[in-house]
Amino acid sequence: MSKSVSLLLAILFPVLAGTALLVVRKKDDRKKILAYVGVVLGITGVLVINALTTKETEIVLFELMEHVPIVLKLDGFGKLFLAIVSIVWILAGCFSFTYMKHEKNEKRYFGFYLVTFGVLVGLGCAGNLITMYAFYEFMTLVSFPLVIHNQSKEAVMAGLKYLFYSFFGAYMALFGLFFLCRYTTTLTFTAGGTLNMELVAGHETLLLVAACLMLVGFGVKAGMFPLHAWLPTAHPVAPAPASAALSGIIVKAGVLAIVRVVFYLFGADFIRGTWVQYLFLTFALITVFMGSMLAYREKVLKKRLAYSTVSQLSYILFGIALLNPVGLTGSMLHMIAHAFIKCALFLCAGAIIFQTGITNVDDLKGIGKKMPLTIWCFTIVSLGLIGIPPTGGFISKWYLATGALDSGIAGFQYAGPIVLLISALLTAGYLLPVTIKGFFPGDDFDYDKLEKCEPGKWMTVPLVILAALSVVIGMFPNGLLSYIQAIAAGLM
């Protein structure tokens, strides 16, 4: 099978599935659902193996109108983005096994789960903004009866807000690309920007508003101020694997789109030292402080993890507008810790749902002796989110503050490692009380009545091996930041 061929079964084959479990009105053996969904997940995650182990490629789909091609092209940054897509979606579905026992409509979740799965695939493969722009706006869509499953008014509600959201953020970034298409000599993702520097000459301040508009358009789907507020609606509502894949994958699309905007067309020459960095820089710092305090005060354990997945989101961000290297680097290291990490933090929310059925953090008292491998392994990445080393966590933000501190940067030089310090000991005060609580629940706790309520293996091993991933990319991260590095010095 060629390579090419590969890429292009990886974002068909679990689409096609997906949609063939939706429309196949036959009542299945559950067993026979979930081992239909194992073997998709399985293929697309070897399709994707296959790919990633390419060199560079590009396929022309078909052309949208005249110059407009649909095109799917896999480098550097895009294998990084499905790495952690096929991990992270492969683990919290076979999380999901068990999890979705106690929920209603099981078929049609798979369904629309492996069909998202196949659309993210496809926005690390886009090559050019259109067709980027393309798998961003069905992800939207695919991705939304994830939010509304067990279609309660809340869920609805919180829905509808979503798609809200995402559609106004679309549509600035759709605003802005319209501009960027007359002042650019491609709309191919090409490491370094493609703005045709002779028709922009006069027009800087028109491109410098496009930029704007589609950093917050697309910030949207990271939950970056001012438009963040879907973020702490939705993902809580929905089934526990799905806000797993929500926090740790879907806001990662906003990320991956602001990358290709600032440093694949517009280029990082062109807006560092701009107002808009700046305003990039404040709105990135704000949500990080905001987030984390927020979520500190929040008392619902899934909408408190909802809250800082808002704030971490937001490092990333900050890494990225300080366009040096070093931020970038960090940018990127967080990016892939956060994914583990959020996803493990939700899916042992969800065990501890299905468990017991406490939802309040204030109720979690004696926990970790009821569940101690689920806790330990909260524990773990609990301290990568936080920065504590041999985490990753710890290694993505010394990178981030190594780089405002190289930026040069009057002002956010020093207030932003300010900001991630107290971000850091936010993010201790709302993760550790669930351990310190869980395992050490005083004298007046009653242990005659204490019972292992333990969830089963299609629950725990994924959670061991997020947690083990979190710190593996802390304790050897050479190779790894290597890679990184190579990427950011060349978009550079």
The other form holds:
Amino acid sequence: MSKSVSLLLAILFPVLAGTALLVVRKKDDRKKILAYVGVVLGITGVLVINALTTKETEIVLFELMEHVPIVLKLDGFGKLFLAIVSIVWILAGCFSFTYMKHEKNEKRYFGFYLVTFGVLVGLGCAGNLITMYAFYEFMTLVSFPLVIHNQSKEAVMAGLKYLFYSFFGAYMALFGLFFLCRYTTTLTFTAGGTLNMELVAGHETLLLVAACLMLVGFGVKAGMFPLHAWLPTAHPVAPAPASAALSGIIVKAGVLAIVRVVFYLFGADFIRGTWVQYLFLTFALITVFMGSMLAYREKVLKKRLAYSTVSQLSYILFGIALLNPVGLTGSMLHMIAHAFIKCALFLCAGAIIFQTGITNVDDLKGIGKKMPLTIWCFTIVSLGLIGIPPTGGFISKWYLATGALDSGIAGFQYAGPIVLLISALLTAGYLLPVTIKGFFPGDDFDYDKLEKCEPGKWMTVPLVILAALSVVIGMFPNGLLSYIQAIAAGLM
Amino acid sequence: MNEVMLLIIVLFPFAAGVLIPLLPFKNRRWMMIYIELVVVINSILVWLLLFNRPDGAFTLLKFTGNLSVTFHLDGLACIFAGLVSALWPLATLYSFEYMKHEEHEKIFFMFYTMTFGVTLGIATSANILSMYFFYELLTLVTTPLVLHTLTREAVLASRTYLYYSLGGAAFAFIGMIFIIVYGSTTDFVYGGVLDLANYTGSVNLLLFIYVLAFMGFGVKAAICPFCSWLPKAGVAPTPVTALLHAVAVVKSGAFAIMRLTYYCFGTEFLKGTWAQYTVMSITIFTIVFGCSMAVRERHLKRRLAYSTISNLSYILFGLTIMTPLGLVGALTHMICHAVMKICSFFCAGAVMYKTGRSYVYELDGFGRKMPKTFGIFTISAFALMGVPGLCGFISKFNLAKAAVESENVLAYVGIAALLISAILTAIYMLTIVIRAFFPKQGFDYNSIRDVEDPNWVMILPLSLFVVGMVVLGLHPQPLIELFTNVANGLF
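Instead of the form predicted alone shown above, give the structure for the form predicted in complex with the partner chain, please.
In what comes next, the whole complex appears, and the chain from above leads the way.
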């Protein structure tokens, strides 16, 4: 299969299949819809694998305007993103087969779920800034129905908040895009940056402002302070598998965009040592700390997990902001680890809601006795998020901390690892109580009333796979590590 | 083609319009056929002319000296004439259905068709006097259209419209006089006609006059202190609001300012002066002001009217950058906005026509009952927001590109205004879309049982506009090349 066809297919197939599901008005029974969705997810998975095996090439689809082509290009970093997306998306999709039973409008949910899949694949394949921006906006629009799925007043308000924060961020980024159009040699992502230094001379401040706006703008999706407020509102109101996908993947789109802008357009050298880097580091660290604190205080499990996402995403951003290969390696590792872990955590929360209806952490006493497998998975991935060896989280945090110490940036060199450590403690503080209460309910727990309510295999299997993945990448990181280190080294 | 054709495309719809109340039509159907034929034939004539452009000019009347009413089809005229003649037949088709239940149909269609001719007159004017003449005439023939329903509200609105327009024209008149006195010719010449060598002492006076004339013509283009007529005029039937108050009339204002800036005073004279900064600041302010008002407004059509105010200032912002690229941006947005806004207005009109509802909060759950109308409305909303792949993104991109290349700090502020306006656009358009498609939990669809999509006469123009938005959004290059030629005075 030619390369352009294989990339296009992987993008268009889920989009079209999802649209078909949305448009067709016939009343199908549930089984048919699920079978259809399952098949589409499977085929998309195969198509993505097929795309991953192609060599890196640049495909110009067409010229939107003169010098503004729409380009697809799958490089090492894009492949990494695509791999995470498809694993998480397919697993969370399987989970929704059971979970969505107790929600209405399943067809709409699955329709948009598939369309979003395609758009995310497109985002990973985007070869220049315009293409990426287009997919970025599409992603906001098509993931919106997932957020407001149950159409309660709360969900709609949260959805609007999501939408407008996202657009606000996207338009801030667009401001930078306009300037990049003029001051770069090409908008195609090129390792090391494409700034046209002759034109830039004399306009450095302007471009730094543009860079800053782009970072903050794309940072909205990644839940970075100061525009993070939408995330803890919007993620928990969605149905659990959608929250898992949003918190595991969609937020990573912001990370992807920031990496693309920093390392592939501006170039690390242009930003290193400027006020933009310090601002970026400061925002990231503030967010890490603030997110953990808020998560620690929060009692509703899904909200707590959403705050945790805010905090963890800024670990990744911190690693990027260090602008050195070690930090970037840590970021990419954490991106992978967090995707699996956060998805698993949200799915656990979903399984608990589905089986027992409990949403509050305080009510979870003895839950481990009722659904041992689910809570075991929860525990394993929690340990991963805290960063206890041999889980994936440990490796990534190790690299992040080493990167910070290596960076030699006065202040941040030590402040970074300290904040990461404090946040790790807080992470333990907000995640482990679920396990502790779940397995050790205390003397007053009434064991006679206990009934097993382990969820069905469509729910448990994805959980187990995700938990296993999070451990595997920590225990056998070498292959992945050398792949990532090669990418990171190529960017500096 | 012969130059006389220039006169014919202006006179034919004008005369055919006047005849409408006089002709003894058997029934409504015949009248519809007659009107549609007139409009379509005229549009075909215009498009034929565009592809076989007469080089010369046609002088209709000659007053003293160099004062005359003359027609000429240059590049800029081609764009505007092409735009209105592409939209007019579709809008007419739509209004047949819309006007079914309204009274005084004949009078309505008489003025509606006459306006076509007058607008083409503005487009093809070869000098500032002819343009001024048709500009005044446009006010006169469109006032009855605003007045149409004869309600108290309509009377007040038409009075406001009349006073604002005539007042604006008076300022424009002052500008015209100065051009006649200080210019080497009254014809439109790319690059300006001012004879600077002789009048170096009156530079500031001329700049002041430019600002005055800008504001004068700006009344029709709804710039900020003079924009309140536009939302009020929303009481007119939807075909009028959509075609005239989103395209023909308001864009005549923008078009006149293009003529004034690029073809009379000349950008070389204006660029970098306080006059440029003044007018640019006004447009930037209007961009944000219009959007903010649209967010506050609850009446569907008035909300779209405020959106028009903001979008018209995108065009004006582009042309106040005063570079060829700026003019390209302005022209691109002129075309793109025309398609997007007429489309969203027609959707609003379809809702009003089929259900009589006109407030945003009454639209809960309509998406499922009017899937076609609201599907199209959603696309137009995305286009207005500037989602890539649709035409709004292209025009915004071009405007911003021009602003960046001009290296003018105020223009950078303008880009920020464009983006603030984009986020506000997202707010005021998407809240409607979300209401329609995702009503609150437990919404009772029985309460809107009677709501349904309109018939093909309304859906057809809408679908064509969608095609237009997508084509312009994905393949704008030929048009942009044309605009670039026009903006460089090559076409």
